[in-house]
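Single chain ahead, by itself, as structure tokens, in the form predicted alone.
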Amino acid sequence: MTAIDPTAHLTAEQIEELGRELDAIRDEVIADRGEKDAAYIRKVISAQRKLELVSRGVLLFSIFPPAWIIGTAGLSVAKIMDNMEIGHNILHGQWDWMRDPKIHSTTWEWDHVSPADQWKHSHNELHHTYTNVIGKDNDLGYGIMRVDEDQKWHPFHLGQPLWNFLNACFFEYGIAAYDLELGKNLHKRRRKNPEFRARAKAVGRKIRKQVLKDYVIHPLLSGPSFLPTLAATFTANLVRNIWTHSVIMCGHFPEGVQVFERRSIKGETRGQWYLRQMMGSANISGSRAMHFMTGNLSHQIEHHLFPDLPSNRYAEVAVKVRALFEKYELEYVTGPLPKQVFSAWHKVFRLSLPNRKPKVKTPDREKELVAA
């Protein structure tokens, strides 16, 4: 919510316009997805069950400190792989064109605590729906931080910068705690809530699975390499963690990345749904490696766009989205990995202090960010 709307310049039909333009773009990759498409995912998929299968092989020796290294290292891309460009998006039906039962969004359960439905319902239905608007988008702060000046400061937000880190390094259990709302829903009322009850439940069976796979049976198939085995596990899903996070924050939190008011959504239009996509997201710039490894979220802006499109083909159609941002003058937020890390950490650090200058607010603004 900057002071200057960057998108003031835009008339309702301009917006409506580019909503038509953005339209087409999508109506042609999916007229032209296909088998090459399918190949791509399935050769995906394949790649990652070697990898983690040879890498969880070494690590049965991993009392030696060569087969630690090369192990380690092997299942913590495993892990990112599973987690970013295969799990992330076939939840969001990227592959459902294909009909194939075994790469499906209502059959596929990931490497990742937070059971695969109910991280559909907060990410699918609640975060692209309501991509950056305070109060409704719980992946903006994650619940846990100030995410706008506008927001009312509390002592409280001084930590932000360590809840953040916290939150980085054990990441998939953070998703699943909001997931969960458990901010809301821990209220004693809420917590005899049937339904709150059957998904809690859901959530610990998901961790108990995970931890046993990772924890127990794979250190125990060790023998002596027991603890180092155990060791491995723990940094691989530490090394997934944090960059899984990091790539997420550099989507949304980079400075000149917009977030929005509640009130402004109601009536959306389609043409101002893409807008607020396009205002709300930012990209990272690197080489097709960097793409592949953040699960093609270096594309997050065609990703917000186009949630359903394959993976493989953002970066094409990054190409044609930003030559639209050229069009409507409007900033198309980009930069390599390092810069983008940066610009989010320090606006995570900025927004844990108080305004220097008092904000003017109406009365409206005012409750709706105390709200928030």
Second form
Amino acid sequence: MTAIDPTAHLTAEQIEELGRELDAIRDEVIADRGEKDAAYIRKVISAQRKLELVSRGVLLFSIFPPAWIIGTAGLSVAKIMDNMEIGHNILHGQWDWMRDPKIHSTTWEWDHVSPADQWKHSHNELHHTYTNVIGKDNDLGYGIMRVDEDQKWHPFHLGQPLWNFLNACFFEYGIAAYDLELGKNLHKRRRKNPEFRARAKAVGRKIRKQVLKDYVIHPLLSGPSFLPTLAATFTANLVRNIWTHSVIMCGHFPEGVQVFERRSIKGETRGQWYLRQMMGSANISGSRAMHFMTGNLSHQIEHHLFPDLPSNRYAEVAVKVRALFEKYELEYVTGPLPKQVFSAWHKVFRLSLPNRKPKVKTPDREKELVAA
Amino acid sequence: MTSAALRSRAWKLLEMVTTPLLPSDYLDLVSPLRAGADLRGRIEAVHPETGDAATIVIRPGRGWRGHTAGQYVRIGVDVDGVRLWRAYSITSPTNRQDGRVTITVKAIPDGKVSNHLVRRAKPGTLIQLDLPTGDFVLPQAKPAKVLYLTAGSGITPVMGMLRDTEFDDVVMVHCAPRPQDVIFRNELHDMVADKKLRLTEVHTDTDGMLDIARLDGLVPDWAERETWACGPAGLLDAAEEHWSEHGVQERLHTERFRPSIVVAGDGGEVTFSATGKTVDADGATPLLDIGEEAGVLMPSGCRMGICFGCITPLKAGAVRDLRTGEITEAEPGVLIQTCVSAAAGPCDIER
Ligand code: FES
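Next, report the structure of the form predicted in complex with its partner chain; the form predicted alone has already been given.
Expanding to the full complex; the earlier chain stays at the top.
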């Protein structure tokens, strides 16, 4: 968080012009979207399934250490692919245009304890609409952390490095609880709400199935390799959780990313919405393999601008988006994974303590635009 | 335990192994045409028929249950990555030895699927299939005399009949612009040479459209014949009128290809078919707002096109994407984002 609004130099007209330029980038991709893209997602899905199948097969013999290592590594990668490049993106509707009912946001289910429809609501709807708006976007700290100086400090926050670490290890459960808005719903009265109960039941069902598969059925199928297989699936889930948690932290938490006040988004124009996405997200730089394993969320800025464009297009879109950042003299927050992870964690630690400096205000677009 | 019960138990267990996917998701990788899979087919060959028509040879999956001569099948083809469904008459006989079926497709101007199939489809491609259907078929009892009256690609279901069942006395009157536009021309002439068929070709480029009154001259005993007619609406309307005028309408069987003609306009009457409400909409207001104002329960989320929380089946008509101007026409399985779509003519939203 900076003391000065990094977008203060833009006039209202410039912001709308920026919006139009971004719309043009989106239209270009949509006009050109086609067979190659469809072939891409089908190939990724098929590769993921084969990898998972082979890894689980190898784990049947995980009593032998090399098999354990290969199977665990393969399963970890398969789970990451399932959640990131495939699940996250399909559930965003990125592939709905194909009209293939099997690769569609309304039918897809993922290897995750949060049921797809609940995740879609909290993620697609709340997080992507209210990106980085304090009090509206719960992704800012998942309701358990303080991630900006503007948020009030509470002694509870002293423990947030620990909460964050635990959340990373059991991230999928954290997400499920978060999608359920568990904290808010635990009050006696809310717990009885039939709508909440139905959703909680759905989560319970999903957890039961997932746990049964990973920790009972597959180990049992492995016979003498029962324990090693159990350990392998646990490890794969842990790896996947820590990885996705890290990637997601890099999307909105590194230093340089802006947060916004609730009232600053009232009557927001399309251009202002775009600008908020630009300032509220951060990228990860790296190789193509790196982008793939993050589900192209390494292109978080582009993803937030165009959440429904196919993920395989973010790399080419990024070049144009970055040029716009330069043109409008805005900071494109990006860096290699270790740097961004460190930056995000650093912030978690820093904000676990009360503010050192006097409180500075979050940019308030509305006021500035009136002034401008 | 019966073997069926045993199998269903085993399947349940398999589902636990593969959750959240289904065992079939994995089986599809290796054997998409197996019994029990969603019905699909594989294109095995594409044979050109005329300049703008081709026959597609399809190996159907194990779930295929055969067809009756004259029926059509809906197929789902991916064109530029988008799955589109169309219906085509089956042109192969029911007793084809290798179990393959064929459809014969004429590329129509701007027809996405027909042009794709005729000009770009590659052997090896998987397509989606429905079971064959349609009641434009031959009767159980053989009629003594038969007339086939066809025009253009209307010949396709009739070709399926001709190849399937031989009759003692068959006459065909077929209209096409020029001789080289007659689909299956060589095969028809072979049949004529073998005395299996009497054929009159009407070349409309030189002879003009077929005037149904000319039938008396071409096939004097037409009224005694069991007749199957397929072609453009104009021809079929004229035939129906002609046959009823002569009081023999029960001898006439017609098949109409209904190309869904959607005229994309600006706004129109919106029907919310699940609720039974109909309201007028302009071309600029999102259907989400239109529905809510009419008191229809509309799912929604971001209201700006990013969350896909508002998607709803478009049953009929066309809508315009307010961001790109793109028109989406109703087809089975088509879903639209109501928050960024406006009526482009009359349409039917399933809410
Ligand atoms: S309400 Fe979010 S896409 Fe329509």
